[in-house]
Amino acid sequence: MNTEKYPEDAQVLCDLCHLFGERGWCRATSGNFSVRIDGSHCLITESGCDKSRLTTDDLMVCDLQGQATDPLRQPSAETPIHTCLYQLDESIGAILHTHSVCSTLLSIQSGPTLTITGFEMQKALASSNSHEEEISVPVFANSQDMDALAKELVAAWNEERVRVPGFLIAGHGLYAWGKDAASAQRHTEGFEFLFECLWQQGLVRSS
């Protein structure tokens, strides 16, 4: 399966990588981005690519078991998180993983969840209707074992502990998603704004 068959999806991913790279959210080849291209495959960034300089040649196709359709290509080590989310919810059309300074630091300081309330920007998230609501962002330990982390994610999802379109990995950063690339971008930008507000105010509420 060739990435050239999906020029629009490939260009959208490249544009997002460049934008987020310029904002410093994906430094030193960090981060990974994907879009669902059909019921059993996704287009995803290849391992070790500088996101601020990404080209369509740096994208590859994986099935939802995390296997590359081209055996000569190496997907990101975090591909199991993407494929797990696509399998958990068929409405998810894009997943974006950033490594901003604020999300990384907050994820270390918080407990199992990071609680956010009182910010108008909360309404950027599809799950939130008011700044008065409390948003609980799950925080998972950074085990470096992506398959084990995917299993933790499944358990949290089935227990309805993932109620917002995103979660944090401690010392690692944010995963956010949406029905398409545009909504995933909105959610990522909303989360990153909220994280920056919390960090600058020195407010970390966890549970």
The other form holds:
4 protein chains.
Amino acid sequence: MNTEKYPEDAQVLCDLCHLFGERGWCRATSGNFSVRIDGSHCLITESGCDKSRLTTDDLMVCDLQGQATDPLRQPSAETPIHTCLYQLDESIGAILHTHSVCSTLLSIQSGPTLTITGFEMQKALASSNSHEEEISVPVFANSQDMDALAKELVAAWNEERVRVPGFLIAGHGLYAWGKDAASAQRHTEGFEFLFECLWQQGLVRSS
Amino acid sequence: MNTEKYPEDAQVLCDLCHLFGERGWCRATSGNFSVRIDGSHCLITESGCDKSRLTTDDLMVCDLQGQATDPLRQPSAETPIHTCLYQLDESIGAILHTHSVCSTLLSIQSGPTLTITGFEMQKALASSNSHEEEISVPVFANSQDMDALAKELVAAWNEERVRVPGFLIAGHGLYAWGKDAASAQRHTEGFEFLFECLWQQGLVRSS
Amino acid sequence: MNTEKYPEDAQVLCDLCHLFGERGWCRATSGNFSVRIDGSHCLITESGCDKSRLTTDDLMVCDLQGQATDPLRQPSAETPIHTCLYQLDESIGAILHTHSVCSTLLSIQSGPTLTITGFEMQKALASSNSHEEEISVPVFANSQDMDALAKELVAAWNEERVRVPGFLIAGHGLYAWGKDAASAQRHTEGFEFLFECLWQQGLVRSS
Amino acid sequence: MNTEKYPEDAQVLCDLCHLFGERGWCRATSGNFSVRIDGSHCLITESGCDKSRLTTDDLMVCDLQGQATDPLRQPSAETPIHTCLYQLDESIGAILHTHSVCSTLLSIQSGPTLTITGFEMQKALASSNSHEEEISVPVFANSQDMDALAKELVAAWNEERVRVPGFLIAGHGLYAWGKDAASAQRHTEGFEFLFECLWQQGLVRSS
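Coords for the form predicted in complex with a further copy of the same chain, given the form predicted on its own:
The next block holds the full complex; its first chain is the one shown before.
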């Protein structure tokens, strides 16, 4: 099983990497991106690639236990977060992890929850119908132990603390998802826009 | 009646979507853009499109009551604002709604009017001849009821409170217009430039 | 005499317009750019063009009294500043007027002189050999009377108050020049970089 | 010995110049970039080139004493820093000097060492395995005497004060390196990302 069997999914992922790469959301080979290709596998960016110049050869197939179908290839260290999400929710079709300056800064400054209200852009997040609602983005402490992070995510999910299609890891960035790549892109862009707004508002408020 | 009949208008709108998309003015499928094609119809972006990759197939024709000529297509939820403006002023040939970080932030921070003076860029707005004039940009409260917003706009228009070719919706962004797409682009870029300047000045003043 | 006779100069100007246009330095048809083509004429951008999509057809030839060689064409309102500089100094081969957010903001905030020291980038300005020197950028009050502005420039020039290859107009932006387009580009980029640094430092100092 | 003999290295350097040029990291012909081509030579950008439009013709070969193999060509004034690093560490295969706004600002504001902790992005720097480590970036005073700067670098190196693959020069920017161009790019992007974060945090803290 290899990436050539999924030329459309591979191209969609590549295009997203280039788009987000130009925006500075996955500098220094950070960030990783995946799409589900069937009930038990996803296509995911390989570890250590420059996203702004990624080609479909830099993508790999792995199962939802995080094992590469090609034993010679190394999935990203953050693969357990992706596979954990695909297992938690069958309706998730794509997961995008961005590592932008604003998501990094806000995730360090906020406590365990980032609360957002008053922005029309909240409606870009599937869970929100109006700018008057208040949305809460979970913020997990950073860890180099990805399995521990995945367990924390499962606990939060089961306690229904993940009510928007994304969460932050402190000092590390955003994970956002959707039913397909277009939906995940919309959610990611919505979160990143809101983070930019909150950071800028914080510069005013802090003074 | 379909978009293929207006290939030049469709291409101009597409090019503007790409240009503004690259600048981050319509992230997460936000923003919508239209040009008038005759006395009773306009060409407008369809709901939910990624503007940075929009094609002419993502544009649709609707009449000035907001009805799509193709019953299978869904115009943007914000279509009533566009059609309301085309009805208010026959000289309006294009309307551009951007959803930038700075227009969002300023529209939340300001009261019902944003006052601007001292900038040469004011001359980019058709109504201004000098940097010494003071211009006033109306700011409407945000609402999920587009017809209510359109009524508020009509009232402000009739009371002559809309003296520049644009207005803000709080937490939601800018609507700007002109006699054609080039003119509307110039006005949009002028407003966005001035909003960036005002936000930056606010960072200094607030401290 | 028309632009087709100077295809290389025209292409260089066009490329600069696109490059600076992408950086947001000449939004809303602001900015204007010229190169000297002989002892008594220059090639200059026509009034009201979108610089990000400018073609060589949007350039025109005018003499150093600001008269277009083609009577049907309208040179930019700011042409007198360009022709004044070409007359003041025979060694000037290109003049670039940018209208960036930072040059606008700094020019409003500063008094009649902007002083810069401590930056390696000062060496990009022909007049500076070390980061330890102090350079002074003249800032003129804005005016809608271009001939009056040109006279003020001549006075400052004759009093040797213009010791760097550029000056600011308050609320309006930067004029920079050089012996050719490449040199003028280097000076413009050097000034704009320094203005960004000074504005950012001001955000810290003002708090 | 000329650049045509190293078409792949030359193309890699060119691509990096364009990429970094678009990001504003080497404006006004600032910045310089090199790759080692054998035990005693490197390929380096020529002095005074616009990096956003650099071609392989703007690259030159020089030996590790900084002498151009083509006597008609002028290596960048900062060549001694490059050759010094190649001599200090045989494993260095590429060196990238960026001159960004954030690296300039931070290097002026910080003392002789910039300390960074709490960011996942630290892991992009080869020397760091966790966001919990503290990394120290040396900051040297700026000087127009490149040989003196190179000597200061050698002293710091021998005292093991250079424990990350990069350092700052005050008011001047970043030097970063790696075993090859991809590794040096990753380090440069990691540093620049962290500098943006620190500068933004400083805006909050200073208020």
